[in-house]
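First, one chain by itself in structure tokens, the form predicted on its own.
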Amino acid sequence: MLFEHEIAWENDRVYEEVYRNSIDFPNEFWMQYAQDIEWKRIPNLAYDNEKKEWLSGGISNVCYNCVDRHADKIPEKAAIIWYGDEYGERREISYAKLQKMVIQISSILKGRGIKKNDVVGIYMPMIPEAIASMLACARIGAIHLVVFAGFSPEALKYRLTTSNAKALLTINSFRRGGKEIELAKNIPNELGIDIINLDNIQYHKNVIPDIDWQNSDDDLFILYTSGSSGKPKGVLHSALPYMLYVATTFKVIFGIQPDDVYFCTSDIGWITGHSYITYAPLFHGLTTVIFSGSPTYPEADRYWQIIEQEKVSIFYTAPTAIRSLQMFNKKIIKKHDLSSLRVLGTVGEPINKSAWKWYFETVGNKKCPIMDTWWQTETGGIILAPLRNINQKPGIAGKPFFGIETDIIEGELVIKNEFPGLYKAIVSECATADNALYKTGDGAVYEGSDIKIKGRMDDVINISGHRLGTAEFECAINKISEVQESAVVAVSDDLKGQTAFAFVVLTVTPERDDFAQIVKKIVSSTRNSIGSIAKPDYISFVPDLPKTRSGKIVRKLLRDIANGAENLPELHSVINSEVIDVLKVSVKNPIFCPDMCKLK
């Protein structure tokens, strides 16, 4: 049987050939790729069917395999490469050093009373000491709950309160794009949780290594993203399977070799964080560069800067990033060698054609195969990637990976089987895992034998790769004293994919001149509650919004109207239909444009 995963993502007769395999003997498929994880216990089987559960019998531990392991065998091997804000911040941690870390914080915690499955927060910016808390909590069992360090205090306590969170990790400040950014500051007082500031922390040399050893069903981690309740979910996924597929997906899309040098610029208050800057490359060994400062700071190159500098060979971005480097001279990106790239990547959101053009062209000199992944914080890994050759279709996202069964119904995107990827349960929303049948949520279409995603068909705006609620955002908006109701809906935005179009229906009629207090009110209010990623792009002020019978917004007609479609869908159930021509004028004229937000 052929698994072969150097071969098997790089044509279609091979893909086939495996893909049939891994379908028709998932069992054999996945125990293949488990023996890249060293057990305690090896697992009976990868799936169980009666106990509904992954790798049952297995007993392993995600820390050891992503650190332990590799402390023995390669300890001065670089781990973590790390640069800061500043041209010459940069720091290695050998996989040596990065177990010592790892030690002093898991004793750090199992001495402030941290138990097997206490949930651990981390608010952190792209550190190496982030990356340790995470493993330092895999370690002993706990589970981590990572919070962007960009998030809001507001947003920071609802995550560690309904998480029901027993400490939280954090550091005093951090830079990036040439500010200080005072992060211990934004910790709300009345938490009633240990707070663990590492800064402050004095570390013991003498300290137990200890292992808190893994069953199949224990957790890893619970992070959040955008809910159908106007409040974010939490997703909880488990320790061994989300390790297996991780592992798996980046081993074989990215046809990894030992050597590599692997760079992703997202952060760990992402999933991809979580599954492709820290377990996937330390689970292999490599060594996994991280970022925090800005890439255009101080100089449009600091990405081409490290490339160069540490002979990346995989390097993995985002569309809007992409974008947004597009628009600098040439000349920046051409005085660095970047002749140590082997496989581009994006992630977060499909990438238009022009921009893909660009990255193959400018960043990989026509070489580089483009790994254009689709997959979600449910999925845990990659669903959907093109095959790794060249002759690839710009912003389609591929192939479904190997033991995934996908279907597009009604326009959606579904996946019709268990892996072992997917999340195990929500928290903090009445919600479970329908294994069967998980609903992306994302439309898509067949491109031959490819498919292609439109985007989000639900309530949920993807703002440059980030997930937020529309839900989250008018709860945001409706705290304004003048604001009677609001609608936020997602538009087309040439450099973050898509951006927040706010309707807002006020309770006063004010002056010309009191518009800009109340867009300073909405912007502030948005981002105080969420983050400072979150505040609509636009916002027209409208007399009314358009509603059915019962009450409800007809928020797809609201798309459309924003998004500028000539042809608007049948209006049957809209009982006020005489706002929409008004609608219609109002996000085509403009009233008043401050800088901080484009009001329409």
Ligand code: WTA
The other form holds:
Amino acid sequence: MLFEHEIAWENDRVYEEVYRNSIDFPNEFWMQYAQDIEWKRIPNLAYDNEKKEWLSGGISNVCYNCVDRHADKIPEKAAIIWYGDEYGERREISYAKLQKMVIQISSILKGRGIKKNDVVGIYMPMIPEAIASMLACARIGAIHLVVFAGFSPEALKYRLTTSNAKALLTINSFRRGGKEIELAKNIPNELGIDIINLDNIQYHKNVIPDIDWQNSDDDLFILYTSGSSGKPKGVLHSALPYMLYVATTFKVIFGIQPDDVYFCTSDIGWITGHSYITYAPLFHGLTTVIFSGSPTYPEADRYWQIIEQEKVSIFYTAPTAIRSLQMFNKKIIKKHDLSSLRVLGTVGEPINKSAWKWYFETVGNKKCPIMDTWWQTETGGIILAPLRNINQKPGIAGKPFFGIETDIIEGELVIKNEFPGLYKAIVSECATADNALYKTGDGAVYEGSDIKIKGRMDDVINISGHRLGTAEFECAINKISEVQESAVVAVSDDLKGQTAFAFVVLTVTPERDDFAQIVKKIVSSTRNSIGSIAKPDYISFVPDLPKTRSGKIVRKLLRDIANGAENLPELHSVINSEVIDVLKVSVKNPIFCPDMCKLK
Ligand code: WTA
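Show the form predicted in complex with the ligand, please, because up to now only the form predicted on its own has appeared in this conversation.
To see the whole picture, the full complex is given below, headed by that same chain.
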């Protein structure tokens, strides 16, 4: 049954009124949805201005709400359906079974001395055990830190050490795209923390550790993401306020029904995998379908085959995946019956018109609204989305969620009021969130009463929806002895949305043949520092970089040059403007690094 807000998210006229109401009476709005949470002690009010705390006074547990209560009421219902790398590889995990798995893992953690507030790393592919591990941490009040399985040993180590992790949950290996990936071998030896390999563990029967009841504002997880600095930042989210935000946005924006089968193609290594693969669907007792293979292996019909087989009703993916599947022969998708689909969603990057049209017409058969959802690791859940009807405009994220006051200040999207999804602190920087005005870093414009996202205004680059910092690339490139300095900027890419373009100044002028060696070093250094998803697609060796009097690289100019902009702005601030013509010529013929890792 749909309630007022879910219905209002379908209809322009009703939306306005209901939205105003949620802004004028935020306490009423959030407390209505806080009733979806089962509380041990009900919170006094939604937001406590003095304490700067959400759901203050409340006591509950996130895992209890996502697993235990459903294991009591709907034990046989599938909580997770997993698809593996090959056709036919399928596992179904009921809520009762998920509860058992979670209890086993949490008792292992307790047995190893893990206590409330300890940080536990999770380095696993998209398998039910990974989700059970996150929930096991939540159950005992430990803080999980998921590290994407595609990240390198160096990136893994950085995240574990800067967050002071006590243990790491992992498995030996998995298969993806027909290849065996030896995950445990990626773990550096000298970490000095407890490595818990779930493949090698003996499970004890009949261990039932109690649920650790938590204060609302206790911590739930840390997830690292990229910002403007050379190092990723650890974003900390609180337990019940985050849960309230992701559960409410999911319910209202997707308009979920109890028998929905939900399939999101993200990975728990990213925020989407936390909020909308794990927590929101399980909180509502839905079935969440997960896939650890590659969308194009053995054939490019894996998503369509899974949708047909499971009768998926809500499908949530990224524009890059849509673009890459759009390129395949129409017959591949036409082979499959996708009539179970009711709602489609995208996330992670702007969706271009042609991909949107294909998604709407060919995947959704013109009957499914496309929820182009805009949000970030920092916001925990969806901030902007279009209304759920089929009169949408392609590429426009649309309206702020109820209870969220947005504005555009100097071209940047900002959030002006408190909301429960916003992160609590940045772990590695000892900074806490400023709830008064949150600046998103994304440029935006109004189109009528809708908001259109233009993209990042800072030095974050979004490759296939994966958020990486240009400074992280530069740190990796500058480590190479032949490199004097470098500047990495984002250029548009038809498939990946954006890709990295590196301008590199060398200390020596190499022989012609040695360039290839240096290119190899650059690619392997970025892969080692960050992971297989990170490598500049274009490299241009240049004599100098444009700089200001104080020695700052003028990145905006480099970005314009790399993107082939015709008219460059006035360049008074650049002291070595003679280099600009050289740069313009060099970008016409950069070294193109063939894609060694095909789309994941
Ligand atoms: C971008 C992902 C346009 C944006 C959930 C944001 C989008 C960054 C959209 C956050 C969208 C996300 N349209 N751009 N629908 N969704 N972005 O933290 O630049 O990995 O700031 O969170 O992705 O990436 P993150």
